[in-house]
Every structure is written in C-alpha cells, then in structure tokens.
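First comes one chain, alone, set out as structure tokens in the form predicted alone.
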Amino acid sequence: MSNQDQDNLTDHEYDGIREYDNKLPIWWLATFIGTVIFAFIYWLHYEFAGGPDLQAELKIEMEQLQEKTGGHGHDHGTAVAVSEEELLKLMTSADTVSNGKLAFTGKCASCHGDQLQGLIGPNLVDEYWIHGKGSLSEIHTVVSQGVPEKGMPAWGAMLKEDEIKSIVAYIGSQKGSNPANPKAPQGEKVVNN
C-alpha cells in the first residue's frame, strides 16, 4: 500500500475491512443535486401549487379528444347509423367474429377480460347492462363514443368502423358464455337482448 493510499484511508474499520475517503465526481454530485431541485419543484407544483392530479389530467385529455371528434368519437363531427340487422349479419361471418376477437384482445380486454367476465369495465356477457339495453346498436354507439366519466375512450376516433363493427359482433356471439369468475353484476337486468 503506498503512502497516498494510506492518507486516504479513514478510521473506520468493520470486520477487518478499512474504507477509503474518496471525493465523489463533480458530475455525480450535480446530478443528484438536480434531482433534489427536480423533486422538490415537482412537489411544490403538484402540492400547493394547484397542479392536476392524474383524475384531473384525464378529465382534460378526455375532454380534449371530445373537442376533437365532436363528441361523437368521430372525426368528421356525425355518428355513424348501423342498424341492428347489419351487426346481426355481421355476428354470423366467422371471419369478422375473429377479428373482432383479435381487435377486443388488443384494445378491451385490459379492462373486460380477455373471457369479457368484467375487470374494471363491467362484464359484457351478463344481463346486466349499465347504458342501454344490450343491443348491439346501442353497443357499437358505447363503444364509438365511449363513456369519458368512467375512463372509457372513445374508439370510434381510433380505430375503423369495421373494427368498430367486429369487436361489437364478437361481444354479441359472447352474451351468455358464462366465463370463470365473472364480474359482479352492475346496471339493470335486461332480458330478451
């Protein structure tokens, strides 16, 4: 061990073990240091200066998608008509059937289930139903328009209208699967939709 070795050694001593008195590097310490300003502003905005919480911040994003889709999940400003015969049809094409499976997979079943049983979203195969009737008309316009107060977005201004069509088709061909675990149910009974 050199001399210059030795002058940076301190007391300390655990189990034998002698530990070295070494500067930290001056980028090191200016980052950390900007992490503590960091935070601390980030506390004070957030805190007592007024700033949105995450409810907030998705209440202004929701609103703000509704701006500009029109409010009706579209971005040419008119909802689209689809009768219920249209979705009837469309239940009985296997091919659409799949790819609405494919499109629910990817975009709702973080919040129905992948079995439509319900997660944080209600469960899609009950009889219950919290905005309409269960009709496949009045799902496509739910899941066109969503429901922004319950953090539902609107698809119809993110995905095409024939997806629109074979996600809803395909939570049709559901109704009635009893899936594991359901969801409790939620909104009135509806029986015959």
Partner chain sequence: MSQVDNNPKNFEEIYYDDDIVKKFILATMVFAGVAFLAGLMAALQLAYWPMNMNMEWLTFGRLRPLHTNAAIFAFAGNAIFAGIYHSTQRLLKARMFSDSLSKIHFWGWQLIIVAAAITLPLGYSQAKEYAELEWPIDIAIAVIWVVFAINFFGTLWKRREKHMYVALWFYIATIITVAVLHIVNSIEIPVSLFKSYPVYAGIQDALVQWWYGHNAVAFFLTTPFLGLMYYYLPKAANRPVYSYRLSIIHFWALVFIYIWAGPHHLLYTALPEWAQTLGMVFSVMLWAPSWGGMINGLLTLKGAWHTLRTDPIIKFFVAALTFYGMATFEGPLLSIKTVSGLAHYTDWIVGHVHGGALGWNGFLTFAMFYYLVPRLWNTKLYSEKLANIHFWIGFLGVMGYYVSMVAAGITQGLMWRAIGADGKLIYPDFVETVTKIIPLYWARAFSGTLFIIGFAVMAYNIYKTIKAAPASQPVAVKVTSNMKVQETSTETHRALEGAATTFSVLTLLAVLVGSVIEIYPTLSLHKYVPKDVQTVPYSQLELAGRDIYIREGCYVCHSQQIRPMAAEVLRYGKPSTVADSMYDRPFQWGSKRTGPDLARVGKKYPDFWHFRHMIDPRATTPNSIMPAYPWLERHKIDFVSLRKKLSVMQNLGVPYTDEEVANADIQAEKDAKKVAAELKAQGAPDNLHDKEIVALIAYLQSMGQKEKKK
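For comparison with the form predicted alone, would you give the structure of this protein in the form predicted together with the partner chain?
So it's only the chain below, everything else dropped.
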C-alpha cells in the first residue's frame, strides 16, 4: 500500500474490511449524467413534443407496404384474376406440377390429406365442390383469398403467385385419382366439368 493510498483510506473498518474514498471515475460519472440527459430528452420528445406514437409508426409502415404490393390488401390475399387457359396450360408442365406437389405437401396436406382425399378440409379430387364449381380459376381464388370463416387461410398473403398457380395446377392434375379413405362428399355435385 503506497502512502498516497493510505491517505485515501477512510477510518471505517468492518470485520477487517477497510474502504478507500476514491473519487468517482470521471467516465463513469459522464456515462451516468449522459444517460439521464438522454432519458429526459427522449421522454420530452415522445410524451410532449409530438414524437410519433406506436400506432402512427405502424401506419407509416403499413402505407409503405401498400406501395410495394400495389395497393392490394393483405388480409384477404391478392385478388389477381387468372385465366382458366393459363392454369390449364400450367397443368401440362411436369415441372410446375411437381413444384405444386411439393408446396401442397408442405402447406395443404395437413388439412386436405396427402392424397388430396380430404381430412380437416374437403376432398379435392371428388366431384363435389363447396366454393364454386371446381374450375381451376375458382380454385385459384379460394387458395389466394381463403375462406377465413371455415379456417382456410388466404395463401395469397403468404405465398408467391407462382407457387399458388403451381398448387392449383397440381390439384387439377390429381382430379379423379380415387385415393383410399376419401372424405365424405361436401358441397354440390358438379357434373360435366
């Protein structure tokens, strides 16, 4: 212990523990005062000086998002009309159908069954349809916009358009496949389709 240290020592002694009375480290004090000033300014800015609240910040974020998607809402997916012909043509592309199968297995099979035989959701390869008459463009609309009240998600908000089209093409390609353990028919029988 140097002499200087000795000078600095307080006369406190507790169970053999002594205490120096060193000054507060200046960088420590500066940090403390700095954070207090920051806190004060931050508080004033957001609580009194009209700094944006969280809802206002969200509004700006959502507007930026709208611009990206070209004004389409998100809750119900994108409602881009797709022609029956385009989808029929995609059905003939082996690549598209196999991509569709992959996506279907990942996203759709848990409710519609891995053979499309229906499970939680309806059978997709029988002759009965609930929403529309089973045309590819109608299936496309249901996949994109969903049927929220029945628990069918609006996949348009989540998947890329190409992916949705490939899923629709895959569903179309499986028509009449007669899987084992099909779910009982639901909806209207559609003949001649």
